[in-house]
Amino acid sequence: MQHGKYRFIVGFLAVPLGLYALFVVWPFVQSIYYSFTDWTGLSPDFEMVGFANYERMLDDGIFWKSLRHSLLFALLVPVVTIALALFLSFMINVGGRRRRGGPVISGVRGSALYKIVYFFPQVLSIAIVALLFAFAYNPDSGAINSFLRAVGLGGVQPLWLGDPDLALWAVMAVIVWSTVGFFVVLFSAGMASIPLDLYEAALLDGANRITTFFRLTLPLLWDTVQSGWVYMGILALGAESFAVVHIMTTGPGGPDYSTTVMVLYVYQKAFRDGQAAYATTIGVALLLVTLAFAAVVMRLGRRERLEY
């Protein structure tokens, strides 16, 4: 059984590792290299400029704004999304009242329908979601302000995406709405694998819903929560934030750079301003932020593994 084991393993890993190195690792290496040049992205000619791009980045006020906004996305969006998803999935699976003739532990009435409803935004492209909410946030004809007028709150008509103090929060809300359904299904699958005997024992011991959630469900589901936290943070720092901000906001990134995030700033510098080298410098900073976020989450979330 041991004869040729390592050749067998290497044979299976060579192709995927080679593809990973070619399409993931090598672009990162190239980006770091180009960050030390003056490459415009439009010409094959460039010269080495040392740390000039990094010095420029540290003096760039817009970069610091985009960094601050990206950190807000990474810190707040995953926490709100996962907390809301945990609450909804708990209610769907084990948070219902005991019904006569039914199981001791069950979800709320209509839980199967709720799973479908919550997951529905995942069926839509993030671009479609952003467009729908851009219309909904319209201060004159949007659904939100129209609803406020219909209920007698005509004096409360926020500009939403036109207000520098509200625009970033409005964009964050869209990301939460579009992604929470995925985590509801993910956490529901994890909760469904927890033996009902544990919930019944907790019920016999007099534990209420809150105690059951924090003492039983969350510890047994922690590995899934931690993975979801990292995944959601990467989405908030990358593709999801870029798509929503680019489609919904004026500029994009406005008003007055109030919604500019790092990934959008990379795009603007590379493809709008023809400053590919400076864009890769910001991209290197984004890479460091993402790695630091993942490392902090994995370190803070480390705890003893529970089995059942």
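Residue numbers count along the first chain shown, from 1. Take the two forms, superpose them, and find the largest set of C-alpha atoms that agree within 1.5 Å; that set is the rigid core. Just so you know, these numbers come straight off a predicted model, no measurement behind them. Compared with the form predicted in complex with the partner chain:
- With the core superposed, V296 shows a C-alpha displacement below 2 Å between the two forms.
- In the core-superposed comparison between the two forms, the C-alpha atom of V10 has shifted by at least 2 angstroms.
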The other form holds:
Amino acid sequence: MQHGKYRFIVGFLAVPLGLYALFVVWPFVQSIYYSFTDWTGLSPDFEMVGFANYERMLDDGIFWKSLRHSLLFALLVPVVTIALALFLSFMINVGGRRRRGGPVISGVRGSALYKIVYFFPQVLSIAIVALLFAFAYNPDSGAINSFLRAVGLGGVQPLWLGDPDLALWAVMAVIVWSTVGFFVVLFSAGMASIPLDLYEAALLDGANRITTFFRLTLPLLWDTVQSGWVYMGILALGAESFAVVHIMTTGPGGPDYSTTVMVLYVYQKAFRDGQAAYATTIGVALLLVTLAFAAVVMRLGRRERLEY
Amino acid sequence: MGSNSAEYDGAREHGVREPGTRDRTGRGATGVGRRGLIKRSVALGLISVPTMSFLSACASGGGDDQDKAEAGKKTAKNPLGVNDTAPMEFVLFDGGFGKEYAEDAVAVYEKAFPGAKVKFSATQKIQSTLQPRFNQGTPPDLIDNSGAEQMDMGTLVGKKQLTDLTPLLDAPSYDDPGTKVRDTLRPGIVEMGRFDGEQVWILYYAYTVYGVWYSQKALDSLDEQYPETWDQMLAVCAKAKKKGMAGWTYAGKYPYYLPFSLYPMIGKVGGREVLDAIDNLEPNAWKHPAVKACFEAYYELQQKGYVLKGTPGLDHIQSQTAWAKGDALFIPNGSWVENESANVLPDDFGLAVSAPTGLDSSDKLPFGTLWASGGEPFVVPAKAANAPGGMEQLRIMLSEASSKNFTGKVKSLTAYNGGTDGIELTPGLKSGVAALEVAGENVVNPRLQDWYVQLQKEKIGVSGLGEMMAGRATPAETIKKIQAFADETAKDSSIKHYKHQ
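Having seen the form predicted on its own, could you now give me the structure of the form predicted in complex with the partner chain?
Let us now look at the entire complex, which starts with that chain.
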């Protein structure tokens, strides 16, 4: 049996592994290879240049700025998004006051509606969200500054995306706004699978809502939170941050490089400046950052798994 | 971006793997004996050796060139010797000018060569459609390489991907066999098509007038003329401010619109050489007193509150809309603004353009000195199957009839010098033609925006001028910063460098 087992497994895995190798592993290998060349992306001839691109990258101030911003995205955006999503989904599912004749554990009043409302931004594509917020941030006639004027704060009229100190935060807020709903739904599903009797026991022991959350809900939800964390970090390093920075910010990437991120820099180098090889070099750096991020989160988050 | 999505998948794998399975893979590694290790490394070697040659043949293509069409017979009607049965492929950028003008020109080509099959397509995705074809060595015969997805011209030229258009320029023009095509073009067009050396790689078909755009009606309401000196400019702005109108606005999120009036002003104050030195990335080019004087003049607008509040956070459309509503008097822009803002410009706006205001009478060049240059760069790839066909198509487009058709349809001038008689010009176009007449020989043509895109847009534009006009940096700091950026670009060996001839 031992002998036939591998053949059996290989038979099943050959096609998916082949596809994986072709469409996932192969592009990786290729882009690493190109990072050692001087390929422009506009002509088929190029030469090997050794580590020249890497040396150049280490001396490139814009690269370091983009790396710093990307790391900030990967650390801050998931923390804020997940904290907010945990709070909201707890209130929707567990946090409600006990109503006479109702179930022991329930969400706040109107929680079914909130669930739909929170999920709403997720339905819109990130490009549309970014565009909407670009209008909202318009310092002259945008919604935010108009609101400030309407409530008598006419003296406070920030430039938002035009201000190097605010632009990055303004962009991060958009990502948080657009993704928090997804995690509310994800965590709600996770909370629904936590047995009710555990909550009842906690209530009988006199636990309040905060204790219940930290002692009961969060530990039982840990696996979901951890996956969500990695997923969110990767979104913040990749597609989402590219879309919002590219669509919303000055330049894009500014003002004064205050919002440039690694993905944007890869794009600009490859498709604006015709330096595809250097772009893949930055891409390799981005790959390392992403892998390191995933590794760190998995490592930090390792806990005993609870069976229930 | 393909490799990016791959990264997500790869890393997501890590993310969702359950804690229990991780140990198993770790233990598996220790179970490999020495023999297994040797086997594996041999296998790896076997894979990786052919891999290296395969690698170079993948995304970057094999470079098998397509067969060139045989040359046709050169006649008076066919001076470029187009093969009248060879197919011709033309890819147009489908942007603000639409595609009708090109379709009309294609129809003329088809009429001239009934045996030739013309494949015409229009797209906004120039780079994503054509970059692979350049890599494979099978590009089309004529390309309008324009728009957000423009392929970097410097790289295309540097990598010898384009055909020299000199035969076209030396061919007789479509309308008059006695005149060469090059003599029918507007000032600067031929020069702009050069990079280094005598060859002309690009033919810019549209002709753009840059300058300060304003509403004649608004100026009339202030009882003012367009200011010719900076003192007058400040006086007009002060007057406007009293009426609750800002003097200036600009595309704050894309501050590289500011040079449209700032660079010709520098040229007017300090002479053409100052702009040439800047383009040539000469050391200390930005430290010229003329640059300093013009930067200080613009900074003064900001300091005196003559720039519309909130401008640094507006994009080009938002700033143009504010200007069209009458919130601001002047905006630096190009002649496309008439088309782009058509639906927000009131009918009685009295759209007009002027050459930039100078400092005073001691300026090197007279008032009227203007930046005008080509837009819509057409190129014929070096590996095109039917390069003469591509050039013939351009020759047709440079005829008076085609040029007139273009101007009538899309409200823009073309590279063809003339072609405005007998058609009714819109207000903006009319004032553009008038401004060109006032300028005469004094048309400047700064090249940073096509030679060094990153330097011009991101570094000088956003980081330099953008910060200064938002009031966050002084002119002196800005000049120092921009000079450092220019030096950096001059030293960068991965960028191809150009010089004015």
